[in-house]
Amino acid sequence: MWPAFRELMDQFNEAVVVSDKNHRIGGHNTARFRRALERQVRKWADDPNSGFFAVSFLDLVRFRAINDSFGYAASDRLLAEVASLISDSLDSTDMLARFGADHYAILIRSRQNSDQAEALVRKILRNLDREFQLGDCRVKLSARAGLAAAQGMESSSDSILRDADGAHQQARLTRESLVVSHHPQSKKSIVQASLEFDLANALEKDEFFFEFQPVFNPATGRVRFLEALLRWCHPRLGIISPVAFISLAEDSGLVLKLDMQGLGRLGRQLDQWHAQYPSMVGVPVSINISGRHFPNFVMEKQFHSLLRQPSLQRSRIIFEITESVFVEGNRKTSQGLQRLRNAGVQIWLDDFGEGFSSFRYLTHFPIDGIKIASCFTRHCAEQAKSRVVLSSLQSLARGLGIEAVVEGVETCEQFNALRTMGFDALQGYYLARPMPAADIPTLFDGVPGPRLAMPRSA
């Protein structure tokens, strides 16, 4: 099973059914959509003539930019209007679920064949290709979708979801409005195979680069550390974020080379900064590292060799890893992490609270810090419950003697609430977006150029 699909399934199992044609909103078991699909699969397996069904995944183009520009309240209203428009095109036997921010899943049971299901999805996409009113502005919206139906008697709910997700990912990568899966899940799509070939070539040609997003102390406005964010400058598709290629690199066995190149690239960037800007010597830098490495000590040795570079030795290097590393973690994983810490690397748990969320990881494994997931930040300004959770995580980190960063700070209200709560490390678009390496030195003392002014309290 693809890692990206496992992540999608984690989100999917937590999904809230937002609507069906009868407009039953919320209040249902979060697995309702999947149970309905499983019932349909069992019914179809018993009798292939029982009725056609298909699954479509859909997301909104440039929703993040809209969210950043207009804020959560306006975005929530937009998402509600989108759900209503989709629901208006569905029949009573269809089902619509929303998961994540702007992702939707549709179980189509009202059509007779794939062509009719495709026509329905294209109708939905046309309805969403329009302007929406957000405050005093009108914004143009569009969507992308993937569609899949059962492929043979061996089909399962997982395989249909995976085919729909694969088609959706192809639509995102190729920028088509709709991709229909016509292949059994055991076969790689042409687009996926092509992208895997491109990734291997990209590693040979070093088509990757870093942007850096700072983490700030909200009281002083000073940079606590920098996070290195990998980007792929694809010759045809343009700039691609790690979301689109990390799982592909893991599946194809290229992720070790990708991360090794990343550490080497980071070392060269630090050499350049340290030579030109002495005030940046010793600034901590974090980098996301695939959890695939840690169970394998042979791979870890190669990291140790890179970590002996003088530039990496002078900076406090932080490895950000996800909770999935620890799900099947064992003594070997713990020992490998401890050896990295002994070599001077700090180990931070990224997106804490968003995935498996087991506190035992903090006691059973060597962890130096956590990055609290942005899902806790979203409503911290107006919801007391969100602040209670954040305060509890803050107390937990302090009690364990580890550091904590709050991610996803996107409004002045969130910033002020978190600063009032006493958090001393914040990150998010409200403070600074990911920046080119050339712009980073201007954040530090003694370096000429524009300074980043911290927001005022409300």
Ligand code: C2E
Given for the second form:
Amino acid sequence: MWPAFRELMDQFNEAVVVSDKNHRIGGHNTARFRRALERQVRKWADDPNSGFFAVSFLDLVRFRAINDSFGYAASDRLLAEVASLISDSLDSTDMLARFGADHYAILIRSRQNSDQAEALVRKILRNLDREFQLGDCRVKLSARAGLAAAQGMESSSDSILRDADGAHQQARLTRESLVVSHHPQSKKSIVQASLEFDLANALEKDEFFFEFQPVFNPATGRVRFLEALLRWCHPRLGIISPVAFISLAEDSGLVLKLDMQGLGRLGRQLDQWHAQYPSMVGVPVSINISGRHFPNFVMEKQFHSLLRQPSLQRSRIIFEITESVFVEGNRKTSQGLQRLRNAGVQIWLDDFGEGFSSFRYLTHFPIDGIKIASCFTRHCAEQAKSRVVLSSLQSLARGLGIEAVVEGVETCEQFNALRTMGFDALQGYYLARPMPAADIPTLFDGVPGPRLAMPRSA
Ligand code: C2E
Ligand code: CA
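Now that you have shown the form predicted on its own, what about the form predicted together with this ligand?
Next comes the full complex, and the chain you just saw is listed first.
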């Protein structure tokens, strides 16, 4: 039994609430869920034609941040509303249990096969993908789920729960809304579940390093700044992209430590560059900081003491933060960001335009720049509409007196279109892929070595 599954079983044994079709939420122990599942498995073992059943695990994306921002009372009301919304889609034969903070388990008995069970879970996910009222604010919620059905005569309640949990872990890792377990106890899900365990270990051993991707000024061909992108050098699995582990680190809270370690690592890297290549002194460097640090910036003191490192002081450090956890009017977030700015950090909004309500953040939070999401770049060469959106964002940034970078420039046509539009900071594979720290000095004057062929023509 791998650690995450053992923990899940423990949670089941002390679980909190069960609701059923009659919307009774509270008062029941999820041991009842477990007993119902066991009964179902026994019935099915006696007679495989006794009826299809499946288990789905579901949790809420970013619930921890909502809990931190709004407090327990409001979050509990939200959870009750969520349970009631899920329950609305279920039949009287189905059963819903809540365990842990924001985790739910559904025993599906009202459907005939996997496809129908999947359709039911997708319907529940659609219902939850909306804004909820919390006090004066509206908070966008979404959920992720895993689904597993009994897979053969050897199925037991444990194996079904384990498959559903494995599928759910996979959904959390890949950020898919639903993963259906087709291969019980597949190697992949075991590997992924064990990643969470490895991650804590990796932090202790610091198995991480940065690659750097330059952002160019297309008019001059010079580097505007460098973005530090994290890589995990896993002892068995090799180099792992942050896409595979950041959401896991965020869910487990480890991202706070991960980002803080990152800032220390960046300081050391800058020290080394500055000592060897004086032309690199003063080159701004950006680092991605998870929105999980806000609004209760629990590691604020440590961040501020790291920011006092001379190398970080010499470089204009940029924090790239996604808009996803900004909640309108949250003064704590705003004040924390302002304190960072006072310490010399620039705050940029990452993947701007990809989420929701982005414009409000520009007026509510102290922001120095935006990184325009690559979804606008994708069709900018051939679609006039994309260019209209891009130039509106450009004038918006200019009007607000903030900077703008366009991300995801992959082709010469996109590069030329954006350059013609007058963007002065572009980033993307066409210009340069993320590269090892050792190759970065070659981008700067006076450093021997290969030079990037910077596209020039319009
Ligand atoms: P992001 O901040 O949006 O970073 C840009 C991602 O897009 C990088 O992926 C980069 O390699 C990729 N990219 C750059 N140019 C192109 C392009 O032209 N086309 C395409 N398709 N992709 C391009 P990467 O390195 O896998 O990073 C993924 C995400 O992980 C980042 O997205 C960022 O949100 C997060 N991340 C990276 N490093 C850190 C870190 O140190 N801390 C935290 N909390 N998150 C990090
Ligand atoms: Ca970024």
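We call the rigid core the largest set of C-alpha positions that still match within 1.5 Å between the two forms. All of these numbers come straight from a predicted model, not from anything done at the bench. Positions refer to the first chain, counted from 1.
Once both forms are fitted on their rigid core, the CA atom of residue 409 lies less than 2 Å apart between the two forms. Taking the rigid core as fixed, one finds a CA shift for residue 383 smaller than 2 Å between the two forms. Once the rigid core is overlaid between the two forms, residue 41 counts among the residues whose Cα shifts by 2 Å or more. A C-alpha shift of 14.7 Å is found for residue 108 between the two forms, based on superposition of the rigid core. On core superposition, residue 167 has its C-alpha offset by 2.7 angstrom between the two forms.
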